[in-house]
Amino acid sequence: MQARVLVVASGKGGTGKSTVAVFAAQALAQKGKKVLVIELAEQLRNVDCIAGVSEQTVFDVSDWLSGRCASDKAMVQSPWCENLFIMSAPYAYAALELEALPQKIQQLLEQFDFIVIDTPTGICPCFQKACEVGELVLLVLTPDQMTLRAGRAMTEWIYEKNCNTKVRLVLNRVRQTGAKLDLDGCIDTVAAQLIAVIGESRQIFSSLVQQQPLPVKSEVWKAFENLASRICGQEVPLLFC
């Protein structure tokens, strides 16, 4: 069976679109799955923290990319589970050879279940490349006016212009606040079926503090193991931390 590969994506900034694909990556992982997150970007790494694996990291993507180093050198195996591969962005700018992806992305299909491609914020041309090899976009947004129409935007994209890519919405740092959140208004201003809502987290700022992987018996972890579920076609709640 071949890999299912899943492009993590965001309209702007600040929405913890890397936390969700290195969090969605591990609750896979701990299904069972074989997983690699690539981070594809050409500076700003950040993966590496988030996944405690920032001083194992040798080569990177674009080592991989340009054919400098084989696939296994560029990954990392994550201490926080035996099944999850983290392969990081430059820590300083280097161009990406994208026109190479397509191809070194099929010589990875046999080893893993899930390629998790995180990709920079954007319409940009990382994000572009990673549609064309993803049959699942994973749209990190959080539910105010600006990021929703910004996500509009993005699945607007997608559908002109990659038909057989399907996208789904996770609402994430969704506050616990008297007014009731409206996922109805949020799904229809980004036009995307909803997967996951996730909530602000304090433990999920320790455990990028600590680079620690979060408790397994916390409401937030739950959030992302039905995540998990929903990707591997299960059905489960959504879950409102």
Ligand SMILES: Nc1ncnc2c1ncn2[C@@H]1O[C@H](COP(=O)(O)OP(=O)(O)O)[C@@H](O)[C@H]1O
Given for the second form:
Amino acid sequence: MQARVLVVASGKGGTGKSTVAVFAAQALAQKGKKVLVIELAEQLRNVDCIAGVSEQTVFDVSDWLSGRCASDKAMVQSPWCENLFIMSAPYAYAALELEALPQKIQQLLEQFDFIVIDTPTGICPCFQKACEVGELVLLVLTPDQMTLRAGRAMTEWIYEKNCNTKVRLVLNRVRQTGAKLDLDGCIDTVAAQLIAVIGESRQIFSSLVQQQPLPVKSEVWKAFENLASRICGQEVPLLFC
Ligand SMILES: Nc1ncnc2c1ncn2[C@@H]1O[C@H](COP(=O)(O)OP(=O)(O)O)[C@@H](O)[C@H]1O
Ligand SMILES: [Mg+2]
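Could I see the form predicted together with this ligand next, after the form predicted alone?
Next comes the full complex, and the chain you just saw is listed first.
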């Protein structure tokens, strides 16, 4: 096994990075892949809540990076799926020893099929470090001009600094308003290929409130299953759910 490392990012906050990181990981895990989600942030963790492991988290990513605990202590197995694991950000502020990240990730590659790194907003030190080890950046953006432009700043940074890292656009919280979404305009603004379109979804809201996985029969699940298939290199049509 040699994990592929995905970096989830955006130029603006609240676009759904953590939500997409967790549910994309659920979809990959339900395809039989062994997946680790790492929330790479110095505080304000929320991946643990989304993934339903908030009560089980003792050690976190700062403990792992600084060598205070082994990787298996810092990760928690998801109650949703036996091959899905979560490593949380610290609960209170803790400076991360980011220099250690590439080597620490290297040590985990043989244990997983995918390592999904959820990063804080913008071209921050966590994002920059994650790009050193990431094969693919998933830019999670909402389809409004300000967010897309902030996304463009991210792609420009990636194209300048990281020739080996691919970038794909995940359009999230897309509303069906009757007005046709200008997908080509979004792609042109961000300058990245589209990999998924995820609708504004009440099911996401209720799964988050209950800390439950997305039901596989829900409409929005299809969008995540589709995203997972495309990440795995399968040619499936883009769905809009
Ligand atoms: N597709 C969606 N449909 C409905 N709500 C969503 C969707 N994606 C994200 N959200 C909501 O948006 C809010 C911000 O999401 P979050 O994943 O925490 O964003 P970020 O990590 O980018 O700051 C959360 O309340 C989440 O429930
Ligand atoms: Mg987040």
